[in-house]
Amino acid sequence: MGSGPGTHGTTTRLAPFGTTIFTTISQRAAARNAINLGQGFPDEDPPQALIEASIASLQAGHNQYAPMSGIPELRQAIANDQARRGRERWHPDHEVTVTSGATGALAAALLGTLEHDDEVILFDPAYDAYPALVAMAGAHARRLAPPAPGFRITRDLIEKAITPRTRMIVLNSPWNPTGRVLDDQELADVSDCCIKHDLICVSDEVYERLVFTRPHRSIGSMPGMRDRTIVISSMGKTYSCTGWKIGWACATGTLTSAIRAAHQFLVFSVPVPLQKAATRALNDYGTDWDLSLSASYGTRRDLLLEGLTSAGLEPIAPEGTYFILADITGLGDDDDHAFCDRMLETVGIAAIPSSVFTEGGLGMKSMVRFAFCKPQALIQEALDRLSRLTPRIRGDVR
């Protein structure tokens, strides 16, 4: 028998994480009719051809379960797309698994490969799903904090954190929320540590096409890394369809077996009509789409960078993703949560306090994350509002 009402609530593994900040901020933004530069979803539809492809699939009777690993034509399209962009060549039948978004791929990867009490290295600031999924798997996060504003990952930083229980490194490049695109030296350092200590690398690459300064390189393509890397990506960010939740994991056969062992009991399969549309996207929207996407978001990035600077903040120019970190101390603030509250209540702009991406807010309490995956007119309206946010006088009551 339980010892009281508290024993019937959220498990001790998940209770510390509470409700995700993205849910909280988006709810508050909607309640105040604020401009939401917090949660990273585009305010635009995917190409009409993709919508029509999903409708055609529904009307053609594709309304039952898909194969657990994904429909064959989508797995082939994913493999072809990876090869087209110079990545590893993955076998569509044995090394590609279609999941419920990238988060579904991450969950399956961690639940399928981690043992109880394993340790997983995360780099802060880290997407908030990572530590929660590590906890769900019964493992422990070792959170490393490369110093701002460079956020460079080094071999020395990693080596000091590795113990006999270390099983995995989770990598995110392009990196949400920092905007970093890891360079070849960083990828080499991570690779060398993985090989030396026999570690798995889970590589979250959902922003792989949203780059501005240099191309993204997958760590799975580094020497010696193919057999120990799980490469994860999705449709949502590239084709403005985050609500479709179509993602995938590419990995060698042994790791794919582990991923599928968990995936089959998480969701089993994802909607066939949306998989059909995803196939169309990967087959028909190639290099020209990628270049157009980067150019469009690059223009929005520059607009937001200039506006944040004019408003008195100190933004860090991102190399990839569609997020900008900005230091708020120029407006007299040093608490990211308080600043986001003040900005939302006084001028109607929602953003994300960056300390939520860290363990205990380490090094990030004076930074806020803004999303620029919005129409230019909406970004400009947000900047006009932000210009009316007066600096806080030191000593103000919060």
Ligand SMILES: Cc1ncc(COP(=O)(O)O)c(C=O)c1O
Contents of the next structure:
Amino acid sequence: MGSGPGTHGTTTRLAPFGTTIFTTISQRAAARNAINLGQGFPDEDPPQALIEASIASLQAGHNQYAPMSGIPELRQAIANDQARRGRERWHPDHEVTVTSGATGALAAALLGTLEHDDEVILFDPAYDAYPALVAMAGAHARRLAPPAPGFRITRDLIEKAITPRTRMIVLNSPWNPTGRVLDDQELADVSDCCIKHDLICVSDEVYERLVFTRPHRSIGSMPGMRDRTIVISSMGKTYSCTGWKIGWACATGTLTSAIRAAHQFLVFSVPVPLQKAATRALNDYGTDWDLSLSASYGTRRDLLLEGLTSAGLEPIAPEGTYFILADITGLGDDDDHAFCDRMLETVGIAAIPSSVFTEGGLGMKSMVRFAFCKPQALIQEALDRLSRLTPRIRGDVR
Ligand SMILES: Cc1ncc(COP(=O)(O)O)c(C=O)c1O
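With the form predicted alone already on screen, would you show the form predicted together with this ligand?
What follows is the whole complex; the chain from before opens it.
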């Protein structure tokens, strides 16, 4: 029996997305006891003080529903943190919403603002949740592909894709998986297009503190963009607690009402003890934390870059995030899925085929994404193993 409306199967809107590659690869890595440089979760724990803050909150009896929009002290801490880092000033009561991770914020933002048949511009390679959420909202993704290896976003590229139904641009800087940190010219181009065509910009900034070459700048702070931008971020990447799923969305009152209209029926509210710990993190772990985070990831970035190059791959040096895209053709491969299978099976390293981030899985077949949010020793071990991966001989179908 087929699946679809009326047959109790997955809705036709979601069926094309299948199971996320991150789940599949992590399961295969665990089964094979491989080093997992696929899914982007850090191996280390968050600071002990944050763990203690959540335990203390549980013991103090904070065990019932939080306010729908988030506990007041966390909304205040998010607003203060944005202001401290020179971003927009958001009112904690009317302009900040605490969500179930950045994913929850993205879902609420898209479901709360999009009409059926609206068009949403995405930039490939795109984080896999974006097209799925666009589909869940009954809208259509218009996927643009800035050319590798620069992945520059230009006004020209965007203008060509705009139609009367275009309603939103989803931006991700620092950008997973390219590692790009968008520069002022790109932010100005996107802003101009949003203002000219009256578009909403959803700005996913979960890697905002993980930068190596230039500071991240939020598009919400560009002239004329405050009223039309939804700034999204979360705790997971910054404080090594991806499992906590505490995120947030900052936007003006009208957009925040739309976000909350969806958020209240998606999850209603998120766990109080983890919101208490998030408050502690944002209040107590500021500039020094950010600097040490970037320094620590910078060392691992350089180690992986050098090792990938020595192994015969051609990596693109990331400006931010904890991912590196590498071209695999130097090892005789031109199919990213086949390369990832071969690498997993022969030397026990898991990575993500980059075509999964492109429309229909058809683009970027010659690149693979490696994560370096792992201990240095583990990255080194992966590189030792990778050096044993022999170039594929033409006709070899392993
Ligand atoms: C670009 C991007 N956005 C959002 C998320 C999800 O964030 P969260 O775990 O806070 O939902 C991720 C996680 O990998 C990501 O890479």
